[in-house]
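Only one chain is given next, in structure tokens, and it is the form predicted on its own.
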Amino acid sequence: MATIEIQVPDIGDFDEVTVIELLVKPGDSITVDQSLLTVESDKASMEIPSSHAGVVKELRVKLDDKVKQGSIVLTLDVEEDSAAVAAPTAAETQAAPAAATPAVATPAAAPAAAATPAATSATTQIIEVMVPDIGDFKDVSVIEVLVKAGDTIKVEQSLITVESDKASMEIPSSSAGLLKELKVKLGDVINIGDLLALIEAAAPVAAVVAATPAAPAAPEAKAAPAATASAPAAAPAAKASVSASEPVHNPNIAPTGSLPHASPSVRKFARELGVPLAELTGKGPKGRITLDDVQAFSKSVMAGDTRTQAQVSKTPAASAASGNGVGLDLLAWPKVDFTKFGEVERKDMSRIKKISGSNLHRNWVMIPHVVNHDDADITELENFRLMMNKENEKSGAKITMLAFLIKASVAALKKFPDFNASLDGDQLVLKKYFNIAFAADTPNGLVVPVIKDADKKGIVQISAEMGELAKKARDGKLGPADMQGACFTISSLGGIGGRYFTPIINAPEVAILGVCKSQMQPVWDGKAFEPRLILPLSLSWDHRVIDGAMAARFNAYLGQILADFRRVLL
């Protein structure tokens, strides 16, 4: 065995980092890019991997030290062959930066005398905007946007807020003027180098901002090669000079934004129990959400306590070996070896799937779950479906069947307004506008657009919509208004097959209807059997909001719409 040391990598353009979380403890085995401890800037919280595995023989930092490149992390032991391997690692580590030195200014000096003559010769100039760089990250998404075209925007502004497997971080402007155009939209993937957004600036404002860096930048080229500091330190004095008015950040106060104060390893904590961020309030430094402040408020929702957070914190939390089952108090997942029963194959989930799962699983958990199965006989509806699509055959509308339970849904969301609404602490928010959503099938999983306004629409309206919105998620270019502000959801599986399922209610909603594949079946009329086409209704709700009698009620009412659709009408 051999004791090497672990050193923070490239991070990027960052100069000092805090570290806010150690991930790992003297002892621990760990491998190769296992994350060690979370660090933080003012503008992205990230996790540094381990460059080799080993055991951790002693952490060399500790919460709240301040680390850059080159700080050691902590010492491994490793086998004597790694040992060897990172022995010129280091030497060539050490020997880069006076390598590189030199070459610091020249980047510097060739944008700023590229820019002067733009400058001079008009009076507003397009700046392109680009992704800079980054740290050791690629194809991060973009999780959040926060400025749009016609913002007037101010140097070091945050634009876009992107997110690796790692870290979060803002992407800021690197000059100031008036948003042009916005190059990249929610869910993109990007890199460095990217076209990030063009600025309209104006001359003397471009020329001021072109001409600071040049100035430090001749003595930098002379400075001595093993001056490695002098660059980092030249970068945030331009900026201070550029934009002087521009408030410094304090590293005392929590960084603002909608995105909620946590590190990655809490926000994917988070995102497994299905907690939202933005309703806690974080315990740690700088109001910093932690994976206490999570586990605290998972167990005061499972629970059912009504106690302010601040409260449920003081309580000790509750041992695993009690097993009483109102906390977290849960057996650890089981960790098999599947190779050792036969070949396996591993693939990566889609970014639906993970999001939609993180979603679902916290719905079901959280939310009291009751279905009804019920049946609606669509005879006479089928037969006028496919009348009115034989006559609109040349125009190429084509009516679905779930267009008409769209419409038939509103009717009894109307009649019944407590399915048309959402909880809001002690409180119920009745919704007055009527937006169904459905789910539609694609490569990726399931996606569920809505339906807009479906009370002031047609059939042969929403079934072109439908079609659109179907198209764009097959697609995969269903934007996020697309998908939002839904009253009551259809999950239909009549293409498919199956007879009755359990539909998981879309939060905040209380309910929502699944429907599968109509069958004929024999039903007596009184004097004999007459085969009627029948489809079967799986309508779940939520008990803290419906009761039995209601969803029986509504589920009696739905399939006596659809049996005689003359009854929207009423």
The other form holds:
Amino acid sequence: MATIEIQVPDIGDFDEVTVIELLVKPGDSITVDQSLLTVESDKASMEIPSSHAGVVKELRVKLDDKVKQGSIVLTLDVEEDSAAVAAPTAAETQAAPAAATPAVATPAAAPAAAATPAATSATTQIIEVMVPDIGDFKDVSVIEVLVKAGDTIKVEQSLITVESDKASMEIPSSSAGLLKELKVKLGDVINIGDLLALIEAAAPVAAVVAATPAAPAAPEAKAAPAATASAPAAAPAAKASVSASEPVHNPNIAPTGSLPHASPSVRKFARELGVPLAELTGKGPKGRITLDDVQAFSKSVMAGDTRTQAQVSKTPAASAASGNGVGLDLLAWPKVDFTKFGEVERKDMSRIKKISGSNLHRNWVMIPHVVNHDDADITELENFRLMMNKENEKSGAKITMLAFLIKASVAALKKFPDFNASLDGDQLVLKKYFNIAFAADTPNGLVVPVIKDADKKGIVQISAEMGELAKKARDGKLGPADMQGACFTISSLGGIGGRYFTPIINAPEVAILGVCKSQMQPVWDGKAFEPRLILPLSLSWDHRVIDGAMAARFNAYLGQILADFRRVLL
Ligand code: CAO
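Form predicted on its own already given; the form predicted together with oxidized coenzyme A follows:
Expanding to the full complex; the earlier chain stays at the top.
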């Protein structure tokens, strides 16, 4: 019996990857090619196989460790004969057959779908997006469709997920534009070169793509390791070398057993919510765990479902390790037969409501909210706004109170940078950009588009952009990019009514400003009551990041700016 070290093999262009799952533990008997652990970069995840059979002696890595090619994964007790064969493998491994198996390769790891221009107009062009070279995968099934006709697609955005019996892979788009038609559906079997989608792209983009009709258009696709996408055949074996010395490393590891059947994006989502994937039964094809399964599990836990609470409590370490702390000890959600009391009608929740509901619920439960209410005197500001709108009546360029609030918030965020931040573990990520989101009420539910770089824009431009985004929101045409990258959110009910309310912080932001309807009120000026237009402000803030004094100062400063907007210039 000899002890050998198993190393991370050549994993293509991935410099350093994180260990996200341990699939074996000391004492396990393993076979050649058996997966030992799963690693993940921001682009792909893959399983690292064993180049030898034997008994696991010691794991040298633990969850969240960073590893790269050559890192020692574990030590293995092997038969002397096989160790002797293993000894020279350092030189041989380049040609050895065992492979790092991608659990799923995401956009940059899989070559972007190849594109060819099909038809043109003066300003747009229809691009045919084909299934790219996906290595050894043949006749793979479409198991997830991630986009739909009408969606605005970004370069490298995943369009579908395909799956063979060995791995699954997300197929990204090589072109940006409007998805006119998706040519595949769930359950279809596809191969390299099959037509995947028709994308309407702006002419300049199409021109670039046209220059490289049959090749992957995204530069990343070239840089991405072909070996990763087709890893089962192409990646070299894990390197093994005989170790004479006794291993000393003693990692504190809890192996997770077999790999739950889910794509990396679903795994990532589950990790973020602290959902133990191993305890879910997938409702997707072949028992695959889908995003819906994770959401449903999370919802039922939040709603106090005792069965799932019990399941979660089986893995408190997993919950604690993820820092998410789900598993509230709540009563089960009341089940009532409402028809006993009168006529009822059942209505499905809209997709937006379901998504925003889950997000709001998480944010409400996980962020310690505190709300400061304050008033701002906007008498002069409103007079100025009305005057400007009258002057610009003919051009139709209307400026809104919300645009002033966005600009005032930028000034307050600059003065109190902790508000322009996000929590990341024990660190605060302070942002040097000023993207302000605003809640928009639409027939399908609440959406939150973002005014990017609001510090660099004037009130007129912000008003115009807000109008465009609000229209897009009402028409259901907001793309993901329209709703990403916010630093701080404003929720205005000013056009509707109310006095004060408690807005829910839009994680990972740390504060949100709620605004209600301004009203004329008598304000004591030291000698007499004066009629002033008063705007009610409600600032919700995350008490882990901000304290009450700072929040009160933020609100007071906001009030000062709104009372005299010249302060923005200071
Ligand atoms: N006080 C008094 N009047 C106000 C006001 C305020 N704080 N804010 C806006 N108004 C007035 C406007 O001046 C406008 O009147 P005029 O047409 O006479 O000029 C009218 O109310 C309608 O404004 P609006 O709401 O259409 O426009 P807006 O720029 O204020 O807001 C938008 C745009 C998209 C934010 C808004 O339409 C909206 O969707 N608000 C709801 C947000 C929401 O649902 N928040 C809750 C989130 S938590 O569930």
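In this text, the rigid core denotes the largest set of C-alpha atoms whose superposition between the two forms falls within 1.5 Å. These numbers come from a predicted model, not from an experiment. Residue numbers count along the first chain shown, from 1.
Quick one: core overlaid, is L535 moving 2 Å or more at the Cα between these two forms? Shift of 2 Å or more: no.
Given a core-based superposition, decide whether the C-alpha of C516 shifts by 2 Å or more between these two forms. No, because once the rigid core is superposed, the C-alpha of C516 moves less than 2 Å between these two forms.
N191: Cα shift of 2 Å or greater between these two forms (core-aligned): Yes; N191 is a residue whose C-alpha shifts (by 2 Å or more) between these two forms when the cores are overlaid.
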